[in-house]
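One chain comes next, on its own, written as structure tokens: the form predicted on its own.
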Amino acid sequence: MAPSRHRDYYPPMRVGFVQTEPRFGEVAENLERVRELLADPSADLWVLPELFATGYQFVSREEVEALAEPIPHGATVDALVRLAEERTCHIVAGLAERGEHDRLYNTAVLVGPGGVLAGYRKIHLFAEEKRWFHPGDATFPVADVGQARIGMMICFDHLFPESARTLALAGADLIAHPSNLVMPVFAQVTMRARALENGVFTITANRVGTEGRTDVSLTYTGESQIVAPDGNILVKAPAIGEATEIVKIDVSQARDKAVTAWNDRLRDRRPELYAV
């Protein structure tokens, strides 16, 4: 006999990203346009980009420090607080971080109305920003938020496989994933294979526009997308312009990890012969 299948009923869990342009450097201004961008409808939770409200291209490590913020209580988590107190809601953001002994990390920030509940400091260092971050420090981080369990990625993190798996066995249910990204449709596709494979949901925010300030201008490729824990896109995001949008989904279908009636996406796992 088959083993049996069972789900448990969890209310209806809203979800969202916000694609954004920011202006580098305006931090004020980029915080702003996020408040006017959640104003209509409201979410349980909302996933920001990377770097959404300093912007990408630094030009050196002194522009860096000028604009990375200490966590928990820089100006901009504080904002992001708030924010969520307004909103009764939960953030993912990324941002750049001034950690201890002067450090500065690419980094992404679980918020909610009581203040920061989880942190993750950005471990797969893409292109220039090995010159300007130190790689995290620590594992990726999961969240209770009551409604789910979240876990943070942020952007080049997608192409490792064992990003998103180590976050499903720590329990996550939505993979929040903050990013900046700028190889077409790239981690769009990863990304559905991340949910696919652990049978989790994830919520990529991108951001949109292009940054020139050195001799290479980077264009982001927008497609933030949500999708589900059987890999179908839930919604998507175009690829130029700012956007929001929201879900319902319903968790449970992430606590489900059955493939078939005998096969299960993590208890079928045989780590003892992984090893390489």
Contents of the next structure:
There are 2 protein chains.
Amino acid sequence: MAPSRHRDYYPPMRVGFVQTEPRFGEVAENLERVRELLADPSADLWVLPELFATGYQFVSREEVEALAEPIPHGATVDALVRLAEERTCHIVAGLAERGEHDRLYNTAVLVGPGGVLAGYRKIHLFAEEKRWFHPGDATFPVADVGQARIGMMICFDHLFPESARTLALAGADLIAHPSNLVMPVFAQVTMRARALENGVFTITANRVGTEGRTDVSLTYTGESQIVAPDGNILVKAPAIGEATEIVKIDVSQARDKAVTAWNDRLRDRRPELYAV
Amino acid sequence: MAPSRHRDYYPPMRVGFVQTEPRFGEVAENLERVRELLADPSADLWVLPELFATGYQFVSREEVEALAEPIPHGATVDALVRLAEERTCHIVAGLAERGEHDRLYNTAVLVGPGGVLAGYRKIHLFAEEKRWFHPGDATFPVADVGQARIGMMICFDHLFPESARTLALAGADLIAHPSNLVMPVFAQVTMRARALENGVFTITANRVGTEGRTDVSLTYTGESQIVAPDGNILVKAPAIGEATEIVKIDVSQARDKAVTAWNDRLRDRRPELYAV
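Next, give the form predicted in complex with another copy of the chain, keeping in mind that what was shown is the form predicted on its own.
Every component of the complex follows; first up is the chain already shown.
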């Protein structure tokens, strides 16, 4: 019997998330905590939360400006690259970016031992983020890590099915999804649908804890999760407390988009009949 | 205090599903069973399963031809219109349609006391349906029932987020989703996401029972469900057995697409950055 076309070429990949409770503004401390939490032996790919080093609940644009960093050469990215070197891994993490014309972005980076492989500026800004951040104006990126194609989206992007669809059409096998989720139920439901409808792995790395820096207190919902292309939740963190999890995945599962012998998730699409 | 802009103009609407176990080919019997199952007092809108009158597992094109009917004037549609008259309701139901050039379609109709309001020919055919049915070549339709805008899609359309999105962009408040689901988990997850991401009500009317007319035995998964725009499952039928459920909904909930004071499910979209 001939070997199946895909299965034989993909070594298992160890992928994981780090669910943290950042202290607002304590960048060095938050970075150090991530270093402690990374399991040994490391995953091949780690996903950290959105704005993992700074915290989330900014109260002014000046506050974001003070904590935002340039990419690819800022202190947080440099520290992530060193960490990737030490652990021989890749890391997706969310941070506040100071871009051209002093624009501020809610950004995710994919870094490896050699430096930054890709960046993504959040396209769908959530709530007061619209006060400080400029929305991204480039589409969702895909970059190779070994034989896996890694796509990135951030938190609220999950509610727009076009985000994950755009990544799947660009060839993503795995969607890294740094998050600071505050609405219960939402993303844990939609991300399972995203995995299923696109036939991809998804890793949502959410944070925990409460920030009450204004009269609106934000409690982050945890429950970081990794979902397989068949919609199965491979692992889910508790709603409360820091956590790391690693699962071993077979990336080739995401290359086979078949639903039945007659159906393919992407080829069966009828774009000429869709409204956009 | 001024009344809220949407809430005051919409009387509550009673919507429901009928989960049946059709006997293959027994059109008159299956229709009679639906008549018996419809609760009294009736819902304002009922959703029945896909191919509710004929059964699903055809084994030849000839078999479909023998059972398919023209629309709007076939025996099954006529019976549905009479039922809508008797109960003063609207009904969405799936049936096999004989169209122009003797093409066969897996179709859903929306009928009221006055006749057929809209038809939809299934765009994403599932598995062996591709052997007998011609895929629909018109987009997903929306039609008014009272103050509600009703959209239709059929079964496997659920896996393609573009289906429900197209309906939401056309103004649908409620998506009627006649189904013959055989894959566990899939639609019960994706339809909850469809409601949430589009801010619409969804009614999935699934069938139950087993058909073993070939060496592939199909068991239908039941669990018909009605989901609210906030993702809450308002009611769900058991996996086994016939069932009817009615819930009272406030259609205006589907007109308000806000997620936060800053966010709107449709206006926040960035079509220029999406792949289609």
